[in-house]
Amino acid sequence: MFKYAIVRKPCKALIDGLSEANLGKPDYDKALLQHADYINALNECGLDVKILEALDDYPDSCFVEDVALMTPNCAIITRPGAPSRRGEVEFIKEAVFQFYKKVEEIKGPGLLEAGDIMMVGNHYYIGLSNRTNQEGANQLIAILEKYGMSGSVVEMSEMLHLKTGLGYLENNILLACGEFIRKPEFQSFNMIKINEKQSYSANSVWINGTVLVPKGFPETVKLIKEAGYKIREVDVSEFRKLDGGLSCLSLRF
């Protein structure tokens, strides 16, 4: 179970973030209204929200997933591959220290954004990817396996992050879509196949019991009521033009 999670609000700059989803510039005034939403929807999954203030110097720094990775045991500082992100760290620190006593950091020449990385249960899966590289993978696993957890490398070549093709929704079911249903190492997961149209809803997240769903996949929203969970859809079709999605706009834990 989650008790907290920490946003950042999108800054102006917003409009300029990276993107390589060819949607056209993110409207910012709408970006704000869906962002309110986001974080009233983790509060309606019992979460106390953080929201720290924006960080004009930095268009995509609302995604702060990207950033550090809150684990049971530990907080890590992560390195992110995109060098326009990397000031984006020194930034979140004071947040994180506030939660947390044991704070690890990610050293160069290694990369990692959290979005390349999935959570079930005490094991991580990394994906590689142009954001994150396998020293930042090694260095990752050495600090998880201090902590008493465990870390191992996926493969890829068509995603962006990890992230932007899996969603962990505990109870050993796995969304997945693309290249991501037919690695060997998800085979294991009672996997929920999302298609190519609706790909971009499997970055869902599961909070609580709750699994919060960008709104406009109903395929994904039936499936996943079918597996028994409640659902809670949130708007994010501004953060989608940034190729962002839920789990980028939050560090839960």
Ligand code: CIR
Contents of the next structure:
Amino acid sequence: MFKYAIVRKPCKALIDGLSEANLGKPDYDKALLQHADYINALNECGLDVKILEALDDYPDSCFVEDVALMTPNCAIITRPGAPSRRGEVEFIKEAVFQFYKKVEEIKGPGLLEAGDIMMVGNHYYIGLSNRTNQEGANQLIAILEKYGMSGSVVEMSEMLHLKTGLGYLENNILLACGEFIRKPEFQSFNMIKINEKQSYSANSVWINGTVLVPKGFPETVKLIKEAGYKIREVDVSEFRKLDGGLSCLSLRF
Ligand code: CIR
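Could you give the coordinates for the form predicted in complex with the ligand, as opposed to the form predicted alone above?
Time for the whole complex; same chain goes first.
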């Protein structure tokens, strides 16, 4: 069960955020409304949400998931692979220290964005993407082992982040699309396969028994409902334009 979430309000520079989606620029006012509803959804799942102020110098700073990993035993400040995002870590530290006594950091030349990390119980899968390198993964695995947890790397080539195409719904149930469907390391999960057209909805998020699903993916909603979960749809169309999804917008712990 999760108790808390940390989010950061989108800044005006959001419209200049990194993007390969080719869906146009986000509408800032709409993004603010969607962000507010996202916070409502977190509250509905029983989370106490800490809302950080917008950071105008960092267009992508509302995607807080990438700058820290919150485990039950310690928090880890990451070192984003995207140069324009590296400075965001300095601004998440204060909030992280409010919740954790044990805080570790990924150091150069390690690169790691926590959108590349998927927690399954005590184990953390780490995607080797354009944002996360082997050195970053090695450092993270050493930190996890120090605190009684474990990690392993996942090779990937098609997606921005590991969780762009994977979502763990607990109870051994895994949402997967694209290259992840065939990976040997995921074959022991009960896999809910998401087709290419619905691939954005693979980034759905389990929170205390409810699954947040991006609005507009009825087939995925049906599959997740059939697996026995309650659904809360959230419209994140403006964040999708920047390759961001439901998981990226919060740290949950
Ligand atoms: C970026 O490219 O870094 C942002 N525009 C999107 C980050 C999405 N974060 C995530 O998947 N964890």
